[in-house]
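Let's start with one chain on its own, the form predicted on its own, as structure tokens.
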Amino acid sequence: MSAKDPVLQPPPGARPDWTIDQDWEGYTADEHQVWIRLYERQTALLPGRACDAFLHGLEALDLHRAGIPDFSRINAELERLTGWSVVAVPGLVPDEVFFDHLAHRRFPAGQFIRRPEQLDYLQEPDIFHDVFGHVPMLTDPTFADYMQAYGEGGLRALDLGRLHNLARLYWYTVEFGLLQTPAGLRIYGAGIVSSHAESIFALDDPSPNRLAFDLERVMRTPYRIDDFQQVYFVIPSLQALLDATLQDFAALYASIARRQDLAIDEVTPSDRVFTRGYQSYAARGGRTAA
């Protein structure tokens, strides 16, 4: 998890690099079950709705055993696979050490949990969604590989001021994004696997537009941070992703701020269309009128 405008310094308690003990002893018996709720609802939602590499990788880690996870037992296992890790931060850290961290293969995880009246819906990122939504990603070798490449392209982005297209390529990839396989669209982004509700929306709901991935244009389309999304970006698959980004950004980047941003419910007459929606949702209001 990255945060935007940081505070250079970590906070008292924190290594220079932003990093925490787990202290995976303090939590309570209530925030062990809320783990084992929140992943009980999921696991029973996400078969035929989350790709092969997601199910796999939570079946290797087995992140339920009796609550929330160890990070020093499922790093045992990440590492072996793809040699990533998990670390624990206090919460949103400065852009360039959370690229630093993804480009040494080390995932930033919060190590606090959601309360229990907030099982629907968190503004910031927690444990759940960090260990459950992304981390069972990183033990696929070609997606650690774009995550390490991400990394790497953080930091390059940082230094040339195109930082803000870059975090849409991580939001509508990373966090919210969709992949196509012959038994149909799968979910492979956190943002949407560790969320009940939108993982049903992402791909049943006749609101949100659906397009197939192209790098400029996602650098080109803003996103929203507090709703379900407009739009969904479909890839290929987890090599056509990682073969797409493993370039050097710096012409895109310059084609990019030539040109206007995408209105984030447009679709454009180059788009390829999975599902042209009616944007009924944001029509509504979306949260805000529920």
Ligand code: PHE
Given for the second form:
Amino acid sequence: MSAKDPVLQPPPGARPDWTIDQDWEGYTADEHQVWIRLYERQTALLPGRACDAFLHGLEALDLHRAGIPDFSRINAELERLTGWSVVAVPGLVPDEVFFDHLAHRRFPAGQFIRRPEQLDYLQEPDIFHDVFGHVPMLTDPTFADYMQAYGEGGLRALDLGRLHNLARLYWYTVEFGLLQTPAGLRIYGAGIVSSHAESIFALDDPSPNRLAFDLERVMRTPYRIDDFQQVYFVIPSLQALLDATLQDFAALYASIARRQDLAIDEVTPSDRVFTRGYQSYAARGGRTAA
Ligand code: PHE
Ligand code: CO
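Given the form predicted on its own above, I would also like to look at the protein as it appears in the form predicted together with the named molecule.
Let's see the whole complex now, leading with the same chain.
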């Protein structure tokens, strides 16, 4: 959808920018319990798996205290650290609304939490994915700048008709990114750190490819929204990621437009390979076969 198309209206009760009140008092004891179970399961798993910036952010925001966090409490600290804040939205919002929030250092987070029988998987991002997964990284000054730049870049990509390419950058960094460290690969992507099974799969499973991050390469690589990734891209540092995206993407979009997409499991001669995956999980049929 381009920014010139008729703009979708927010649902009843939402403000023109699609935000709603979090209504923290309205969460039930069972809903808080779901948060606590997910929180405890992930924090037991993540030391030695999540990157330091994520683990520090988690600690700085003290996200677990009484179950589902109150955004007004998180925001006091987050605004002090990097000038970001979290705003509640009813669910997925239109692209231009999403990008506009990011460009203004506001992260739109789902207000609802998954049901107890959905602990392992749900398709729409809930408050656990959005807040536990995304918000800790926003305490890192470099990542905070990257997310704002992404919002600005999203508005441009919409105008240029290249959102499908830019969306892959979000997917393979913000959602499913890995970071190289002297101690080994670490997770910084929210889609991984908020998932118990993928926090193990992304680092340990012999199935997926793990390749060095390359901006144009990533923009030519399709992704899957319904299952574990078949490829993860590894950045050398958060600063390197920010530096790689400072260039004007218009020229990059033009060059990509002349080339074909890669296959999702392809490894090319110019790829720097961390792990060449067997793709055995995908070949077995993935989640549907499990
Ligand atoms: N530099 C990009 C552009 O010119 C903007 C951007 C920055 C996009 C960071 C994504 C991440 O469009
Ligand atoms: Co997400």
